[in-house]
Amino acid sequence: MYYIHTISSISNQDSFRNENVYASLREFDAENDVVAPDYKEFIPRNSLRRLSPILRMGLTCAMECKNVIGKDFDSIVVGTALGCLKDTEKFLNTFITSTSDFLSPTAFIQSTHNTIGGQISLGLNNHAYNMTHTQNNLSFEVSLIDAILCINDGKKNVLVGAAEEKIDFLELVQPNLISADYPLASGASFFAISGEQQNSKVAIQAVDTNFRSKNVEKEILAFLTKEKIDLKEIDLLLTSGTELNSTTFSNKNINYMNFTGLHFSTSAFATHIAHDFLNNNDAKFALVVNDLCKGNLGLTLLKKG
């Protein structure tokens, strides 16, 4: 088992310090921007103004992470599909307009993705194992298993989250690009985990990818079975949009992308939304299904005890 110690995420819910997200989620509002704390109070002024929204998300959620549970990280595993786009969108603006010989490589530098895990490790002046991983909408179930990987490896605190951005120019591409269903959105979730249970209530007990889904209800059955796990004994099943078979998955069942809005990387805010309903509420189950790109599909069970 792998425990959770705590959860920080900044979106467009209150979902910030927040104790049980769960109970207070509202229908996602697209006039509404992300519900955003006082960065001031976790980022110099200084260094501010100089980070993009993405960067801003990550880097707070990371150090109210560590700020909860007092101890330094010996692993930061960061998923993101599409990185920093407002540097991205910077970097290719300046490039197509300057009449300069000389471009500014700043722009280009904070574009990557990895640079949220590395404006992490330098706010948390943290230099142990740093990875970003870029899969899509299984970008954080891919994190979680690097991370899960790292405990077995003998990482006693894991650091390991999502963050995504969008820009006006995704509205124009989004019908190619992923699901036009819903409003796009942003955020950051990011979580603290390791192997030893003291006052967590709530873990991760299993993670699963798969690449080359083709039906995605006999996949999240066959991956119950693989755990032991009746159908029935799930107590919240969290879905982006699917809608299973009524009568087979009867289970209390929410669509998560009705509150998160959408971004690559949502399933990382369902899993707080889940952690959230198993610590808040006699159950002891949930599972957040995640196949938002065709073909893609990301499980991730979660039990209370």
The other form holds:
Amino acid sequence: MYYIHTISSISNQDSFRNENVYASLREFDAENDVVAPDYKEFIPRNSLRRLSPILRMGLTCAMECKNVIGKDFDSIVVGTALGCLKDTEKFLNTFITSTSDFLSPTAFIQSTHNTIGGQISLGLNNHAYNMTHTQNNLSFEVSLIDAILCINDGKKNVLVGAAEEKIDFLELVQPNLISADYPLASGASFFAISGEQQNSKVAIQAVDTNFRSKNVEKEILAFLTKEKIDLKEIDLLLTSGTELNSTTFSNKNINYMNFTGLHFSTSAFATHIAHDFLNNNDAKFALVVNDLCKGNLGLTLLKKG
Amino acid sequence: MKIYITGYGLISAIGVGEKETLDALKNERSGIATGKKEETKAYKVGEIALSNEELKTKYKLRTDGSRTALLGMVAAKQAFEGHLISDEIKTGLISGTSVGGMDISEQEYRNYLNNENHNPENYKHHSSGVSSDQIAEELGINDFINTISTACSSAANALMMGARMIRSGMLDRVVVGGTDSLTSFTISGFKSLMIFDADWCKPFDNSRKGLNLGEGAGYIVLESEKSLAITKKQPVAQLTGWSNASDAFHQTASSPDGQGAQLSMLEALKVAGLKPTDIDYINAHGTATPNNDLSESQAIKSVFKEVIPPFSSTKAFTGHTLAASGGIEAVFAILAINNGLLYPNLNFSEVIEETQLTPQLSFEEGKTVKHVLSNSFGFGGNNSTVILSRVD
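Given the form predicted alone, corresponding form predicted in complex with its partner chain:
Following is the full complex, with the preceding chain placed first.
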């Protein structure tokens, strides 16, 4: 078991420092990308100016996790499919349009995917293992697998999360990246996990990835069989919009995309919802089903107790 | 548990595959020259002469993709040659890249800005994960696919992730390494940082001015003992040590004492169960920037103390291939182990004043090379070390 000790999310929902994200889910707010906390509480004003939304969100969620658990992380694992898009676009503009030999390097420096992890290591003055995974809609799941390996390797306090940022340009190209019909959004969710239970009530029992997924229903059932759990025991199914046969899958279920909006790492926030559902209800198991990109299936099983 | 290496492949400015690469290393022939393309012609770069179409035809690639993906396919196919896909062996691909499909995206974005022939469909190659999907498809691998993007340490981290997944039993066999193509994005980026040498780069030299960029890909195949029992492959080396640590000093610059680099080298030695004196050769990160080489030299001195093994940077042969470098240099390490080689550090004339370290200066054969330590350091203070060892 990989116990969740705290979660910090910034999303389209009012999720930051919210003890029960599940209970307060509301319709997606098309007017606002995310409900942002006051970043100045976490990031010095002079740094804040330079940081793009994805860096602000990632760093803030990481710092909040650190503040809550009060211990240093001995592993930091970040997932992001498209990474620091704002700085990437900014630097593309800079070098394509500039006629000067002198370009500002800031956007380039902050355009690499691991700027999020790098900023977290700097912000927390942390010298530990620091990894960045980028695997389309499964960026969060492969990061969770790495985090689980860290715990199996003996690490005590692992920070794992995912972050994505929306830029306007994405509206133009989105159908070529993901074919899903939801409004584009940003979001970040970070989890402090460890192999020790302490005060934690909810754990990640297992994570599975499938890169040649053909029949989601069969694959869910095979996964549950492997985990020795009957489908009936799943109290909440969270899907990325996949239609499951309602006779077989008669469990309570939600399409989390309706709450997150569209980005590649929405399953991270779905895992937050699943955690809060288990934590605050008389329920034992929740399953996050992520097949946002057809053929690539991620399954994350959460358990209470 | 031992992690065996049963295949390797590479493509860089000094050649495709083992034979061409060894020939260049032996004859001290650098692949760095004045660029031949519009975006590279103002620089000294380690450019691969073959165009995308030539790569596809010559290496019979069935899958389309960005240049990053195509270079990756060429190297990964070499590494995986003779390996069969089997239901009994859970096989994955873990690939490092920093630019992904940027070579296509930047061209398309230019069209967008110029308001001409903008075709959004071409961004389907953009994401780094897609380039790994394409390489995996070319190899027929689909049990597990993952991409690591930690800038210049990406491939080394892919090796590390692969080894850990095998050790945990999640995978039996995994193709690991990295790929990056030259793009205007990275060229302009390093130019903005003002860390290019307009001339040939001079790793570990007192008068070094900066790096030369390169492109390429390098992959190796890792197998568990269980997998070996089925594939009956002859291991060519072992991956014995790995580590990643954060410098936590600056987003792009390394700390003066190379704290992250020290941590990563020490931990990799610990994982391998080796003492510093067991290392026969260090393939340094050695980008030839004033900052990296000083910081890495300090870190090497503090880890290896008085007995510093032969070390060199091979970046003056290939250029800095960014996310691919750890993969290409892992193949160099395997070749060093199996042929008893030490590689020269080209363009060196004077020791760095502060550290007084002289790298390996000539190509040597017939040495005993049992353990090679290979460093890869990336932006974000991301420091990685892998250790490759002879199969005993």
